[in-house]
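A single chain comes next, written as structure tokens; it is the form predicted alone.
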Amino acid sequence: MPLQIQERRPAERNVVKMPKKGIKKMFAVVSGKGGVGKSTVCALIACELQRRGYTVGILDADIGGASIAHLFGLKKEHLNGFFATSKNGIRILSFALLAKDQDRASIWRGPLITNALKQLYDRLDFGELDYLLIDSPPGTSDVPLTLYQYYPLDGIVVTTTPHDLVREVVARSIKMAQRLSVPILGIIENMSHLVCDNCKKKHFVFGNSKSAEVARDANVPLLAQLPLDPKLAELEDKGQVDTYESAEMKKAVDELIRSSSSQAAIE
């Protein structure tokens, strides 16, 4: 017999968003999966942002898989008060510097991470700022659609990667967003393809890219295609990713912010 499960519509009814607390403008980065590099990607979407001249914030809202903080050599000493701010001037609050023991694992259910999502964002005091993004927790599950449903989101950037099996999740993650009334800024795919040192060429290692077919089956923009870099993941181990820059990724923010201002507009 054929395992049925009825879906009911995600529940509405009293639900209030936050306040945007003097944000002017508030990004969530997200992926139907884990292991696609969401975390970096919205590390180098603010970095970028921060260089011209933006105030900027990262509120680290994978509390199973918090990287941010390690991405910036950011550690408990660094904090102040309940946050710390990266040398680059990046305002984060991570779950990472808050829990008591960096290495050991939150074995939570959804309901009490779902809870800390929203006492998270009720401590956030970050003061006036241009741009937050959040590093959202993967998936489609109860922890996302608190974050669809309670923070004042201005748009999601969906991140992918090359591998077949990515189009269907992204799909999902995008018709997700659409249900929920959250506007869809963009997809970005990492690991795109690796560039030969010496020759220059471009090598496909996790084949060709379905994220174009993607994007336009959702009328969505592909707003960057970033390459495979080992100097990326050397400096992100060194916790140092504020002193990478990528052309590709220049050109996404001049589409992200293109694309959140046009939105706007409609709105």
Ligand code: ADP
The other form holds:
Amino acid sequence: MPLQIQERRPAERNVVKMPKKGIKKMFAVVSGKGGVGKSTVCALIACELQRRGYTVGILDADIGGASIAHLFGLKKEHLNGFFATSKNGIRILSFALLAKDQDRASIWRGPLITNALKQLYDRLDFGELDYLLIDSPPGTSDVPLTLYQYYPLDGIVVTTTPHDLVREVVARSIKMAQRLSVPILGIIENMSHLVCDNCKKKHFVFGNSKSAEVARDANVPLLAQLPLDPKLAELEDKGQVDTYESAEMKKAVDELIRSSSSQAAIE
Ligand code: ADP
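For comparison with the form predicted alone, provide the form predicted together with adenosine-5'-diphosphate.
Now the complete complex, all chains and molecules, led by this one.
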């Protein structure tokens, strides 16, 4: 017999969104599950926007698995008040930098993380920003739900990988955003393929991609298909994500800027 679980409807009506705090555009980078490269995509979008002269911040809201500070080589000693600034000028607010014991947060229950998520935004004081990127907690539980409900998001970017399993997981993330009327700016497929160093042939190591299909079903653009690139992993391990550039990501950011500025102009 199938398991019957009572659906709990999100309390859409009574929620008051938190203030925008001088931020022109606020995008959350989300994923249906962990480990697909959501933090990587979030950091790469931020760096690409920053290269174009925008003022950019990142809020690492993936409290249980905060990794943004690590990707930029930032530690507690780099904090200036509540945030740290990366070498390329991106302002970063992360629980990993503020918490006494980040390891404890990875075993916190949902309600505690949900509270921390609200408090983190209360602490946010980046001043005027063109773009704030939010590294969202993965999944479709109460924690990302809180982000969608309380944060004044202008849209989300969904990160995925080509694995078959991820297809359903992504569809769930998209449905949650649609139910809460959060615009979906597009899908970025990460680890799409591996390019051979010698012959430059693309190898689809995780099988044929389903992302184009998922994007078509949801009526959202597939913004990019990023390769699995050992150089990117190495730079991230060294805290130098800001030095990585990719043509695919540039194209994705062109589209993001275009679609977000059609919502309201950024000077
Ligand atoms: P998530 O935020 O979804 O948990 P991360 O961005 O932290 O995922 O990435 C997980 C791991 O995979 C990290 O070690 C990261 O360096 C690596 N990684 C992510 N994307 C790529 C890629 N395109 N090529 C190589 N390594 C990658």
